[in-house]
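The chain below stands alone and is given as structure tokens, in the form predicted alone.
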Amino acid sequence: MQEQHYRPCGDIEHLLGRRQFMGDLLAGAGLLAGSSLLASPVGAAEVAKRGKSVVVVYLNGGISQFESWDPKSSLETGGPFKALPTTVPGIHISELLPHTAKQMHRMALVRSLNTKQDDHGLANNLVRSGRMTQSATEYPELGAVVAKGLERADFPLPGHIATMPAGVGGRGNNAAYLGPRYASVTVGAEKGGVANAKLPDGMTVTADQRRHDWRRFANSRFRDKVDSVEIDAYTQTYEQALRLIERRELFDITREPTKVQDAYGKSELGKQFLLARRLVEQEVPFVEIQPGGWDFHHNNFEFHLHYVSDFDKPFALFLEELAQRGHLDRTLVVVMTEFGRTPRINTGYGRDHYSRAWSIALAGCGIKHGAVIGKTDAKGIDVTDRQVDHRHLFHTYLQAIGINSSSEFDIAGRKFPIADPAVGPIKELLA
């Protein structure tokens, strides 16, 4: 089953679109008014000049820690599939991740992250952000918080991308107080990687370059008179969307070897992993995969069967690439989703949502490999082990790149701590 036809669960998260470029670059720039879109160092002026990266493979929906990360022997909760050796001895993942666990030793994982939160949006928010929204102050998601905190004045590219199978690309609202110049934009996998990124029929280069000549002259002209947020942030978008235009080659895969398409194969996943390396052999501070649909509150062991196997191959093939040309030690990975599953099975011989212990994977750049934090009961109930939640994880993610967490940004003289000020990262966990 195609996961377009599939929309299990009726959360409105599973019903809106990405909105488009132009469409969110204001969203959040109303907090902003009066105030400097840039916030202050956050001490990554010598991280950014070793071109770190970070790349999160968001499995949007809930993906079962049973059938990946944390399998069970218990029939009653664990389900059919079993337990699988791995590259450590003493890790084992599900079965259907053959491919990945003969990546472990690049790789580490958590088995005891407990969010407490059971709702779509409410735990996107949280994993994203690190915090939960308890006030009108809305805070910036991880990608942005890297693009910011990894920022180099003379990088062409935006720093936080998002990858989409194909279409019209957009610039999400999930950079909060940060300001849109943070925000995500999305290229696709597919036609191109950027769409329209040529110039029509009739065009010269000549022409294009009058007419980009005249609108800065006439922002330059207005923005002297008019002390607006608003008119920096339009004239950013069309500055980096022109970077996109002037680099688009950057986002066609075509251009790989044939051999190297194949391998990763023809899935839209599998386009996205190819789209990322090529984006993380730029230097591209963030890049977000996301394939969504994994919300399986019916069939789950027969649709984590296809999906898991879908995942597999082509992140295995990643993470192998990323450290035969020498990214990984550069490059964060992160495997993560919003909640787990049920270690009750459903009368649809489905799992609904569970936060109360389940687990992400993370490999590269600033990690133990080989680590495993916390740990489950024999029936996946509960942990017994290391308890984490996502304000622990958002320490860590950015602790592992080099940048301060317990630092702040200074937003026209109010100071936002960059992480939640309550805990810290998960100190074993880093390298």
The other form holds:
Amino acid sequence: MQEQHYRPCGDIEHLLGRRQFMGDLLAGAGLLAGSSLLASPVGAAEVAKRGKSVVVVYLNGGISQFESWDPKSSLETGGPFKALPTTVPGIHISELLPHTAKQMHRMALVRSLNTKQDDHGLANNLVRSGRMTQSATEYPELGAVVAKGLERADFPLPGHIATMPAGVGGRGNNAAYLGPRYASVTVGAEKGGVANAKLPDGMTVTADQRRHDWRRFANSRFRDKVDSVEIDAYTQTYEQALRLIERRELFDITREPTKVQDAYGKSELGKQFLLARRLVEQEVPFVEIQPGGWDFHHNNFEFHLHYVSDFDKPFALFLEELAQRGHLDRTLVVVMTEFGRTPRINTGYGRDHYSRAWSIALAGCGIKHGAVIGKTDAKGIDVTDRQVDHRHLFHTYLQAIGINSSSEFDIAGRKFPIADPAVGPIKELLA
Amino acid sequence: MTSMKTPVTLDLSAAKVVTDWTHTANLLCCRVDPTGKYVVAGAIDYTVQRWEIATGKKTVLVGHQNWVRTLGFSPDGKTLYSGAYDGRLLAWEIGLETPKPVKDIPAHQGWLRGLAVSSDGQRVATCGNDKLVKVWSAADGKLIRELPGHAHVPYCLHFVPGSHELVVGDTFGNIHHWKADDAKPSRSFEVKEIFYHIGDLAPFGGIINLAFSPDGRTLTASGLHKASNALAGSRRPVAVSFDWKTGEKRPKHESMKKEIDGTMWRAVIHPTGTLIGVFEKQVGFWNAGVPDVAHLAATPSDIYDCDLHPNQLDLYTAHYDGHLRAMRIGRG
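Compare with the form predicted alone: the form predicted together with its partner chain:
First the chain shown before, then all remaining chains and molecules of the complex.
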């Protein structure tokens, strides 16, 4: 083996603290947390899925189904917002979504979810992982599964990107046994997108290159002595971060024409949609948009008036742009949330957590456009037709992008079903 | 020889609910007609309920197509005006056996949030989610003037007593004073301490209600402050008063001894000078100029509006549980 020699670096490296030297981008990333084993490829069939993308708009806290996808005219539970016709005859959604209503021919609704979990943390876990939470096994979230299932060796960007309003760094702990390679990398929609991507003052490109050479040298020498998949994952993530920094202009939405930026709007959510569109165009396998909290125990109608309106226009524009640019045929879009809100309007004119009968919306590839799965009763209290839950949805998402959800991950010889084998996809929702 | 009217004395320790009428849907607002014959309430089942105070007889007024959010009477008590989230302003001849709308005005795009009637009864003003304030002729329902340029949604409004001037409170904590014919406000009051903003998305609080004292010298804005978790409704009720002539801001009225989550949906100033505010399930009483509440009188359900009977002894309250209650607060 050829011996590698370390060449003394310039002075500037020694002026940097260790944390900064290791890269703030990776700070707090939990790179070695969770399962340490890298999974083997899902299978040859998944190669055919190359180029697919999934975008999840995660409305953290629980959007009200009454004020979005399943409006009711009940005087007792319906609230003050009316139902609005859409481009699909017979389908009505809340009047708060006039722009989205014009995209319904590219969308589908599931109005019959009963997930039986009203706790934020547990509900968040189950809708993201597609599993019941009582299990002792920690399961990877959808983003990690998609990143793994659609992985391409030559792809220069992370396969699982979460966008936040402000520029933040770090990696999520959401890949479980798939390993940190598939965990979410968080980027911002503002300030150029990637936090801490600029070289520190006084650091030259040459000096930066020398410190990476030194790091690779040290890593390699240590790796020769210790055979560890953790080290491999760490090294891979570090190199991926560097590639991400090299392509940081992709995350800078100010490179878009002003009229496009204006069309998406100045809100945090509008900027996130624009960033997501740019990432989909790069064929990033999984992008998650995380707008702020939607947990309106109080003042539900005033807050939905603003929040849903803030969502409506950029979301509709996002779908329109993806369609016009040809990307919606290869991109599944899911508007996900933790649970719905209670039919009962509480004393503060809020709605509380309600997992017994709620809705999600989907758009794009692999699904039957204009489909409505299931229904609830006139007051929105119970599912009356085609009850499904997060497990069915998880299968459906994966099937829609061509991943065989009935197959298994082979993690160092141990088999892990990709999705809950007790159920299957919502077949009538699949195209 | 002129007759002497017996002065009203508040007896807060004896304040209690003396009348309790029920409806089947949540009540959002209420008003007592100036003659004291009727009390009316707006509900989330799109109706207005009329109770004859002497008998308790209830009549349902049907005409709106969304939550009925605001009510007002002509000074002679013959006409009721109602505004709703359907954006419409309806006028009713309230003395009829079964009142029907005699005017139906599509006043605003989106919710109509507030209405006010001038003290001469000639004008009715409304405001709504279209960020407009509109002034209507009470006689024929025609639009007299439109007050544009509100940067934020106007939540409530009130005619300056004895004039056609308006004060308008918005969701961002601003009060604008519009002279009768001016193209822009002549002055503004800021009450930023009762306004919060959630991220870059939604206002929380603002000027929920405006009231003048009977002598017209004090303007009081009510709402919420100390919001620590808006989404969960953690906030405190508050009223802020101004000297109408000088604009000087006076100490806030709040409940210090007993902290209660709530929004002060309406404050009225009793002829004795006592400020009465409703929030959560409470009716609060503040002595003039004293920040902390003097007395709290609890009711069985959350209160969203109130109005004083012309006798100044009975306070009517509209409740979440669909009840309309009257609290006897004094001796006459």
